[in-house]
Amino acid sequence: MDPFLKTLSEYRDYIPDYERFLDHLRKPLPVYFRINTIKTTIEEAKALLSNEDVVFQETVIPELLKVMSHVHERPLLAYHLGYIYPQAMTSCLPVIALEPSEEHRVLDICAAPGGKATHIAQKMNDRGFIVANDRKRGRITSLLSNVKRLGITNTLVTQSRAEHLNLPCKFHRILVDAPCSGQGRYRIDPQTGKVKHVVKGKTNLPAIQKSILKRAFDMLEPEGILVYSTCTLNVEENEEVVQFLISRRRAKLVRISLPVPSSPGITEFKGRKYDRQIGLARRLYSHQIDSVGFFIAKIVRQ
């Protein structure tokens, strides 16, 4: 059996309607466009997309459209104008959970290529102040390009290893969209039965995630909010990382209000028990939302 499918079987008791979940993994990932209301209105962007023969559906997120068909092979005019950003539905949800406002200082500590950082700027109406950080020069290039294309002016881009980032201020909101194994993007080839979109490498991801999360939390203002998210199903990269933080810092999980179905964080796995408040985290499974699988935890500094 494929290692990923074997891993999935360990979550059978946690994933609602498990067989339907497996069937859904045989479908391709859908495409979504987030409308950038810094540069345009939702109605104007929809009209331009329609003129470019893009067929779309509205979603429960007002600024997000699900693309049903798109005949052009070249990038759309709406993309070049900075009116849209291709982004998975679940990739929008950590920003919704973060609840940034125009008065906030916000840190996106693992920001490239910029989907969530630019969405934060949009939620802040390009006001307030954002630091968008990433560690790799190549990823910084794409981050800067997207910030410029979308017409964002309230964002400072920095290059540093997240776990070593040292800034002279604290933040009201911090997003840690951590590097992860990406299991939420995995799909099963219906012809061969093999798993696609697999992230390769032997990096000790949980150790890196714990270091980043702890460093980020230490830059959070009292009563500030931190959102930790990944696009993986792995308990060791999700619940165990959050458990690590709350066992070492004055951190408290709070409830998350999301516009889509979700499942609670796992509080017991393979004989290991986690703090009850871990259940306030949310797991998002692809068959329930038709998007990438995700994990989101909302944390307050006490």
The other form holds:
Amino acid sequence: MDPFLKTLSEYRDYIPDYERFLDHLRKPLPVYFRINTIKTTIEEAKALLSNEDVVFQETVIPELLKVMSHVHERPLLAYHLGYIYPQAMTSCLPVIALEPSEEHRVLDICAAPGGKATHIAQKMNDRGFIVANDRKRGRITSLLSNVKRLGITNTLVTQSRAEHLNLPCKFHRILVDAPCSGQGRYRIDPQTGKVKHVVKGKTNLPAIQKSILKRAFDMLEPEGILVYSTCTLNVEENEEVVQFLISRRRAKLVRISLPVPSSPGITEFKGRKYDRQIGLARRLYSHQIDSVGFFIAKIVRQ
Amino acid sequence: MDETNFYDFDVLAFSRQAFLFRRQNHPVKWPERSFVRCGLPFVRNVAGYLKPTTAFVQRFGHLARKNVLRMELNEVCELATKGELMPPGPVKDIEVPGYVIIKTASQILGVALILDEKRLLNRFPKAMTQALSRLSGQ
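Shown: the form predicted on its own; wanted: the form predicted in complex with the partner chain:
Let us now look at the entire complex, which starts with that chain.
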């Protein structure tokens, strides 16, 4: 058995309909386009995409379209006009959970390439104030390019290690979309049976995630909301990181309202027990939503 | 463009480029060099001319009252493919020479440079030029 599949099998008891989950991993990742309502309307973008022979379906998220035809081979005019942002459906959900509004100061602490930061700007009608931070120069370039392409005026971009970030203000909303092992993106090659999209490395991700989450939480205004998300199923990178925070800070998990099916956070795994409120976090499995697997926790500063 | 449309914004000018930044209700003082970029690139100084950025005109070009050139999409594609065209129709309300906003029936695409009544030069970003060239090949 592929060692990465073996890792996934540790979650057999937690993933609803595990066999269907495995079957689903044999299908390619679907493509979604988020319509950038800062620059266009949903109707105008749909009309242009149809003119460019893109076949799409509406989704439960009004600004998100599921692309049915293959369009990777050619650049779309709609893309260059900043009307669309290609994005996994689950990538939209942390922003929905964050509930940013026009009056807020928002920090996206691991922002590149900018899918969620630009979605936050869209939810704020390009008002308020966003700080979009990332660590690496190359990733900052794509972040800057997307912020510009989507015509956003309310965003300041910083380049710093998230765990050492020092800013002159506190924030009403903070998104920590942490670097992760990316198990939610795993797909099985039907020919070889091997797992694709594996992120290899020896980095101690949970240590980095804990450090980033703690730093981010300390920049939150009282009663402010922080959303922690990853695209992995790994408990050590998800529930255990959130457990680390709530055992060290006055942090409380709150219920998340999502427009798609999801499962509760795991409160007991391999003999380890976590705080009961971690059950309020949500796990999203790819076979239930036809997108990348995700973990989302919504945390309030008390 | 009427400046009242921009009361909600600050213009941050640097040596060769200016940025449009949404005005803050409770501004925070950011130390110099503590950020990479702030707001939307707005205009650049190109050989003594102020060139509006493509991103800016795509977002705010609908507010322009002059220096707007209406073209058919196939003409825009031809401009992208050939790099230069004779301006289609009279160049009314357009300062020549100078930068001009290119507008089709439904979209504002970017800017071109009009040198005189016979020469219109493509100034779309490279990737967009490629996308338009491919559209013309369909």
